[in-house]
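As structure tokens, one chain now follows by itself in the form predicted on its own.
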Amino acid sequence: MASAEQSPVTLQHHNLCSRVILLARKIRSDVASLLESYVERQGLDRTISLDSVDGVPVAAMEQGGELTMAEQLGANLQAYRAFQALLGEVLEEQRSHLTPLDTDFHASIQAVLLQVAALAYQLEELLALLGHSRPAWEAAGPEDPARRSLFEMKLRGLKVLQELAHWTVRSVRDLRQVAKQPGLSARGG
């Protein structure tokens, strides 16, 4: 009956965020299966420090709890759009430098980086139903390639799935808790 007192607004609400949180879960189950991939045939210890790899976003969340609704829901589209970019330049790389023919291995990261893609959507979708803006957004450009040894773009392929997997774990969190609060957009945060 609760349902039938409800604004299309917050079913669209409750709606949106579920599908973005199976999205998000979709995306941690196809990450896990490529992170296993990946490391077998770049011949990587999972263990391995990844400290020294720059330029990925970390799903940290010291500031949890001082963000609202909308800066966490920001920071989860900032992260998505930086992954896509990422993932791009890993799947480039494996093409051109590390698993040339390995087109199956190359389809596994399209995949993901499609559905990373669809996730920033929906993320934009949902901030706007929402009545936020969407954070500004440029693009690093990206690195040349021939700056990285080969070593070195494995590792980074490494961060950039293992992170974006930590993403999706604190996507899931940051959602549900938007879920519980259709009146977000009047307590503009």
Second form
Amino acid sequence: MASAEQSPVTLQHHNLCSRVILLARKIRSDVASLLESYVERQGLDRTISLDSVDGVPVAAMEQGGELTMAEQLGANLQAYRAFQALLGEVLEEQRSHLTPLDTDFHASIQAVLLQVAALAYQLEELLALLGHSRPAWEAAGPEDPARRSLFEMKLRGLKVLQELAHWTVRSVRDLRQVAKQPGLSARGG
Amino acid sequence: PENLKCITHDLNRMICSWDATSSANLGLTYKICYTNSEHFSLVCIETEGKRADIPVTVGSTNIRITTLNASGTSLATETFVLSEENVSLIPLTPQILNLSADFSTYTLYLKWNDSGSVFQYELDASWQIQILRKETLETVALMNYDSKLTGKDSILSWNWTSDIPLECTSYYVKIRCYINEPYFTGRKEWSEWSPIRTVPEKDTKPNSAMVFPQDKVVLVGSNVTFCCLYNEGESIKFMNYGSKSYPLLRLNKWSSAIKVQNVSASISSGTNVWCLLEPDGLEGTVLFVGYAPDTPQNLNCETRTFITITCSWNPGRATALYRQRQTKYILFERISKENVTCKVDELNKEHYCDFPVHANQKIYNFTLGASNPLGQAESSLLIDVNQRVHLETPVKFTVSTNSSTNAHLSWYIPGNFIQIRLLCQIEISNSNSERQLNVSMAGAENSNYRAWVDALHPYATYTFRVRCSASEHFWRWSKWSEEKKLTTLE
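The form predicted on its own done, now the form predicted in complex with its partner chain:
Below: every chain and molecule of the assembly, starting with the one above.
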């Protein structure tokens, strides 16, 4: 007989998963509109090839790359930590070089950045709740923006936003799977 | 010996060469005899080659050339009557001393030695500078340049500006010389071309694909050429300016260009220029298209506190350039020769700049210079600081009374007005009347000022406010102070 009564941990686990999913969907929506204004302000074409841009976490998973729940959450957490740093660089480049007077545009980047930080924090909480250790995080020192040309800055910003959008979709899927893990004890499954 | 040809490089000596009909050249020597025009003596020299270095003679001279075999027996003799007309003046082949490039301005700088010391007197010289594209050997420029040889060696310099970035392709540069000696009756010919020099020095096979010019700033309406450099084994699919593809011009194996005419103002982040490569690769740059600064408009300078002079102005037409490319303003004062770099807020339509008031300086001759990567402009203004006093708003305004018909007023104005008198206007109003009272008073430093008003009605409520200006040379009123209400005693 399935127990109608849910243990406090499972309830907390479900609530946290729901909150992460909700936030990921919010970020996705904000990033979609941010992408519109980004492309317009950089004079870019949405379909431009970004293969040459590296250093951005890619949401697409290798074929057959089945991950454990902990690995899934860990990968998500690492990605959003990276996006925190990357968005910070994109914001700085927009302020200093590309759209210095467009303060509203900067505010919208900043808003997404804060939500990404919140999402990373919630993922850390969820990992802790499920008894998993948080993957170590070593923020790669910010690249010297002077090394990048302005055009490379524009492309990189576009790739950051596009991949962030993809990650939010992946996170919603991953977190739904995590949320379906019934009766997980406090220690990992 | 036949076909005697003589050339001179310096009008002092000439090199004569000839052909020999006999087929057996081995072991032959030649004896050349000529009359020395200074001492009219016969000079003979022997050479193994069919050329000899002999002095240039004025008028004509006889040259006898005898072919001798190994044992010294004369085989043939020919006498030539050589006149100046038969001699060619061909300057020495010039040498390029230095060839450098300023990539930011697409300019090549050339330096060479004119070898003026070869001649003992002043002469007109013409130079030809030829610039070719290295790979295609297509002549890009052929320029003439005239100079005067002064009897001493001089370093000549020339520069040439390309219409496409210098990084796009290598260039060969060579020069040659022509000497226009008016009294020389022989033929005058161009020198040989100098040895070729290449710029940039080493061959520029790109080590990584790139687009040039990188992040350039140009005027609206310019015609701009961009090139895409790619590696060996790569090829270019297309090249875009903004969202439009342009026809490709092949410069060399790893460089193609597009020409964009009459560019329009770019968005703040610049117009993208990018090329897509095969098998893969995307390279790009950004072009900032804007305007030179407008002449600063409505330049006004006044002092609020006699501590600083604040100049304000309207920047005029927007330049469409921001941050590192924004317009920079410098306020220069001619009398004190002092200048101030102004910090302006790009977001604000009105710009301000503060300049210190100097003790014992009344007249200020200001020039406000505006500059950005595309040009500069300036406005000037001469003021007498005493005639440009615009006081701050009176603050700490209080009104009090201890009678039924008088009121005491006090207010504070920041600034050092010791050198001038102030005129303050007190406005007194109540439900049915309003009057203004002008009061003159000595200026002070960061001080409270007082005045009193009489002829008020007993037990009546009045509203007071005050504003001030310079008394002697009126320029502007300060803003009104806040209003204060007072009811006189019964």
